[in-house]
Amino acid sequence: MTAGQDKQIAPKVWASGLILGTLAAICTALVAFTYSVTVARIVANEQAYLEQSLAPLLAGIAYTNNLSESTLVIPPPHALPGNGPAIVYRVYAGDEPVAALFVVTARDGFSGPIKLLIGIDTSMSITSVRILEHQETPGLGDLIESSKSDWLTQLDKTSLQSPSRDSWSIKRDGGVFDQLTGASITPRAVIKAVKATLLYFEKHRDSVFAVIPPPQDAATE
C-alpha cells in the first residue's frame, strides 16, 4: 500500500469513527431521556401495587398514610423470625399509630424458609396473615396459601391473650391451632413465626412507631 493510499484511508476511518461516536451519544441521550420520563410513572405504579397488596390485611381499620412511605427496616440481630433485615410498614390514622405490617421469615419450614406478611393492630391483635414465598410440598404444606385453603384465617383476631400465649402451637403439640392434614412441620413453623412477631411487637411497639430523626447534616441546615 502506497503512502497516497494511506492518506485516503485515514480520513475515511476517522469519519466512520466520528459517525459511530455520534450515534452512540444520541442513543445514550435517548435512553436517558426515556428513563427520566418513565421513572416517576414506574415508581408510582410500584407504590400503588404495594398499597393494593398490603391493604387487604387492614380490612376494617381506618388509616390515612401511604403505607409504602412509612417503611421501617430493622437490621439484624433482632428477635423477629429470620436472619436478615425485617421490614415493617407502619400504619397511621393522622398522627396516631393503628397497626403494623411485618415482613418476616420462618426459617424452619419443611422445604425451606417461609416468608410471611403479618398484620398486627395496636391492641396487639392479628389483623391477618399472608404467605409471600415458600417452597412447601404441593398438596400438603402449600395449603398455607390463602388461595388454596382457609387455614390461615384461624389466626385472624388472635392475640397473646386469646388464646393464651402458652397455647400458641398446633394441636399436635398441645396448642389450639389446627394443623394441616398430613403436614405438621409447615403449620408449626408459621404459628411459631406469628407468635414471635407478636412477642416482638409487644416489647418494641414504641420503638417501631418512634419518629426516625433526620440525618445529622440535614438537621443542622
Ligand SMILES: Cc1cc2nc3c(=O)[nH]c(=O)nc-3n(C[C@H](O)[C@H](O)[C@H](O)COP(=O)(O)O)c2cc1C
Contents of the next structure:
Amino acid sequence: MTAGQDKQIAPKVWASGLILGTLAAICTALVAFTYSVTVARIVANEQAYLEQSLAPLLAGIAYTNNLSESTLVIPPPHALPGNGPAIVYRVYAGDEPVAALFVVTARDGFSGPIKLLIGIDTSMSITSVRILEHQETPGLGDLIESSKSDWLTQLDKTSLQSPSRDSWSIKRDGGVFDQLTGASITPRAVIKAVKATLLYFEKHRDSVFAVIPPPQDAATE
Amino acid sequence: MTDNSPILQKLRSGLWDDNPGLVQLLGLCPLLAVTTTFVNGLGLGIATLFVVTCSNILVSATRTWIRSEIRIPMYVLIIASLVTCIELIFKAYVPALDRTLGIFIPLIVTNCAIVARAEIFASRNPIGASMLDGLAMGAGFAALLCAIGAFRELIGRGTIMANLDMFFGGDPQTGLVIVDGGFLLAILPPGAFFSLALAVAGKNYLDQRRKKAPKPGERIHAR
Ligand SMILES: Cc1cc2nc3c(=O)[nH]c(=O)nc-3n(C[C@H](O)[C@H](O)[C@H](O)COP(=O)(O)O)c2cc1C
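The form predicted together with the ligand, contrasted with the form predicted alone above:
Shown next: the complete complex, the earlier chain at its head.
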C-alpha cells in the first residue's frame, strides 16, 4: 500500500470509528437507563420466584430463616448429580437445622439435563421434589412436571429406609417406583438423581449445615 | 386497494401483502420455535414489534451517518441494545412469560426480518415513515405468531388462550378447554412446519381466488 492511499483511507476510517463510537455510547446509555429503571423490580421478582418455588417443599415445616440468604454453593467435584456447582438452601428453625433443599442436575435425561429441586428434612426423608428445568418431550417425558401429572408425588415422604436402598429405581429396573408409559428414560434419570442426593446428604449432613448463615438482620444493624 | 391512504396501504402490506413471515419467510427460527401456545406467540410478537419499530426509528434517525462499510455493525448495535432493553422490561413486568420464552427473547437479535427492515426501509426513509413501517411489519409478524400459536395450541392441547395470566397477571387460567389433551404432533417441531405451510398455502389460495374472481361490486366502483 502506498503512502498516498494511506492518506485517503485514514480519514474515512477515523470517521467510521467516530460514528460507531458515538452510536455505541448512545446505545449503552439506553440500556443503562432501562436497567436503572427495572433493576429493583427484577431483583424483587427473582427473590419472590425463589421463595414461591421453595415454599411447597417446606409445607408443614416451621422455619425462621430467609432462604435466599442461607445459600450454600458446593463447587465440583462433588458426589451430587451434575458436573456444575450444586446449590443448597439450608432451612433453620432458630439455630436448629430442619431441612435442606438441593438444586442438582440429572445429566441422563432423554433430551438434555434435568434440573431438580429436592427437599430433604433432617430425619432424612424427602419432603417433596420439583422439576426446575428440562427439555423432555411434551406428552412423554414432561409428565414428570408436577403441573402435568402427579408422577412426582410418589417421591414424597420416601427415604433410604422406605423403600429400601436396593429398591430405589423404577419398576422396569426391579425397583418400586412407577415409570411413565412409553417413557422410562426420563423417570430413571430423576429417581437416580434423587437417590444420589439422599446418599450425599446422609454422608455429608454435618458439613452441609456446618457454616451457620449470618442472622437475617446482620446487614441492617 | 386503489384509494387507500398511505397508512392503510402500509398496514396492509405488513399484515398481508408483504408479511415478513408469510411472504418474505424471514424470522422463521423464533416463529417455529415458540409458537406452541397463543400466549407465547403473543409475547414474542409484542417483543418483536417493539424491537423492529424502535430499531427502525433509531436507524432512520441516524441514517445520515450510515456509511455502507459500517452499516451492518450499526444495525447490530442498535438492535442488540433494544433487545437487551426489552429483555429487562420483560423480566421486570412479565417475569412468568420471560421464563417461558427464555432464550428466544435474546435471540430476537438474530431475527433477520428486523435487519431487513433497517436495510431496505429505515436507512432510506424519514423517521415517521420508518416508524409506521416497523409497526406494520411488526404487527404482521406478531399476528402470524399469534395465529400459528393459537392453531397449534388448539390442536395440540385442546385449549384456547390458556395461561393469559402470564401476560396480564392474576390467577392461573386454563383458558377455554375444548378437549382434554390433544394431538401431540401439533406442538412438537414438525407441527410448527405443518402449521406454517398451511398458513402460507391458505394465504396464497385466498390471493389467487381474489385475483381470478374480483367481486362484482368492485368493478363498477373502479370505473
Ligand atoms: C420422538 C420421541 C420422543 C421421546 N421422548 C421421550 C422422553 O422425553 N422421555 C423418555 O423417557 N422417553 C422418550 N421417548 C421414548 C424413548 O425412546 C424410549 O423408547 C422409552 O423411554 C422407553 O420406555 P419403555 O422402556 O417404557 O418402553 C421418546 C421417543 C420418541 C420416538
